[in-house]
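In the block that follows, a single chain appears as structure tokens, in the form predicted alone.
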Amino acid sequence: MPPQERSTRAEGVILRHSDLGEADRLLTIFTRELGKVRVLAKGVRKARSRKAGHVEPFTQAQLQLAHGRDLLILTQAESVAGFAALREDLVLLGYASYVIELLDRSTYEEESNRALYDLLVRTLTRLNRGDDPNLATRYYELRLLDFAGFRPQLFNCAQCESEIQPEDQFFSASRGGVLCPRCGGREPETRPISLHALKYLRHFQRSSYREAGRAAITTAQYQEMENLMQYYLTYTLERGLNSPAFLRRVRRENGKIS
């Protein structure tokens, strides 16, 4: 292999890690250049390791990676953003864990997606600086669904294609969007969606983050949107996520919405 191909420089966010042997760790990293990759960090668990603090979960780092026989091997790491506030608040940790897990479950290894990487970094930045976590995560979900090819249909009935009218509707995960009252009443396993929740989801889907943040959304409306997104994401991912249960528990303990 030519020398220039034996080493790669990349920027990435550490999604998770697992211990390997006595001193190593196996990292899962979502990078700007390579997409999601698994990386062996040799000796990173040793007390004197200089790389340990730069490869903790949620950390954005510049990485030097060598091409091993089966895995990329971490040779250098330098933090770009540590997102310290996410580790200091259990509720924020819950939201950040959800953001990370959702991306991890929605992507395959070595499938580069620069737009998705930028969305991840922007969302962690928003949570870290104190933005409303409900706003940041709902906006993130809809953008991630766009990038993953599962954009929900919110403006026309997903069954008969008629234009959605300003009234309460139904939502079908299997149909991939909103159903009008006539079609929704015939379809099994649909969920009701209120006029206001649908209005805000549509607003988020077609607006910039700044524009989405101008909407005056109540706690109950955010809760309805969250439940609906969990229903749809569970269907599209074909499995439930672990982090929502943790997030619900810490919010209850901290007097937030449950």
Second form
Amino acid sequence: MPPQERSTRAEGVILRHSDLGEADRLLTIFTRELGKVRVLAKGVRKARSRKAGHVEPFTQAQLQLAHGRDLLILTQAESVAGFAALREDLVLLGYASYVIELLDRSTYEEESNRALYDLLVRTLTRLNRGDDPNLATRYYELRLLDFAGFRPQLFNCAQCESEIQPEDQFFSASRGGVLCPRCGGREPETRPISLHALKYLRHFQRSSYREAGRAAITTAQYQEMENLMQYYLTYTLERGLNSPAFLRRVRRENGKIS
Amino acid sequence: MLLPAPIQDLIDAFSRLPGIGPKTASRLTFYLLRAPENLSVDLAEALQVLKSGTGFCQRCYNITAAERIECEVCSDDERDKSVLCVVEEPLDVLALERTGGFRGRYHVLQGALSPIEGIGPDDLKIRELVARLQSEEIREIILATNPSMEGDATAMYLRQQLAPLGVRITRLARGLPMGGDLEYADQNTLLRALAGRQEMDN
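Please could you give me the other form, the form predicted in complex with the partner chain, since above is the form predicted alone?
In what comes next, the whole complex appears, and the chain from above leads the way.
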């Protein structure tokens, strides 16, 4: 093993935390430099901890990490962005949780990916400043799938490779993309996909965020895109995520009251 | 070296506890082996009644003695029945009681919402809280969940659920801790401390 520095600087977003021992916490952090790491934060459950407020989930922070015997140990933390708005609105908190959980589930420990880190920070920034969460989240999903190596095939039939025509099609998670009406009819596990939903997914896949934001997408179309992405992500991640259920619930209950 | 079964069994039992590794487990076991007999007997007795001797208060869901229906706080007529303090865990009740500054009653949620870990509203004693509001004469609800992402999520969810019931809802203030240091405070805490500043009255 090459000799290691005793201490490292890194910038990262706190993904999750769990209590450990008397007053410690075990943090999962997605860092720009080191990828996803697990870090022991000592004493952060005490009210007077200098680090506690800087390492709450969803916070982007500058970190000083020491190499402990088997874990990294947090020695200093200073938040860069607290994303306060995400903590003050239940629905936004649901979206942020989904963004974070999706990243946690689609990455392995200690694999650095700067582009993915930038995507995560940009997505949280967009949600925090009040962009349409549908836009920010769907755009994030498609980019994340690129990084994870699961970019869905949306331009040619994933079975017969013929070019997709402007009409309603099928989508197959196991084939990793769209199927033309001819092939789709023969596959057992497919979902129908409307012309519009497909058009916007394609648009998101090959456009910048700014361009994606110009499309006039209706709530129903976003809903269809969301359902389709959930179906595809559940397949690629091999199990369902926890936060979508929470998000659906708070969106529903929020609509009921206001 | 092979250890006699009673010793190995106790080591195994200890190492299932959080924060106790195999080394600590054997150290504790051998300590008990050499210590006076009444130490292990007392420990064994305490462990035996731990589960059977405790239960949940049927009103506030705090931990209480098994033979009681309501905990000491709920059955104390001296306490203000119109103010309810909502906390995550029984230990939070203990912390608030130690301050001696609260004379109302409690409601223990038995956890906090966590979208990522999949802990939803149905996993907490929220329905029971709503039922209490409907059957008891409550003027004010103090949301005293932790000042963390999960605690804030829980407080926001409760506010949303309880607002239609027309009760006054307050949240514990957030600011700088005693003996703290401005320099080390995070932006969220400082912002809230600024927003919640108070007139210095003399």
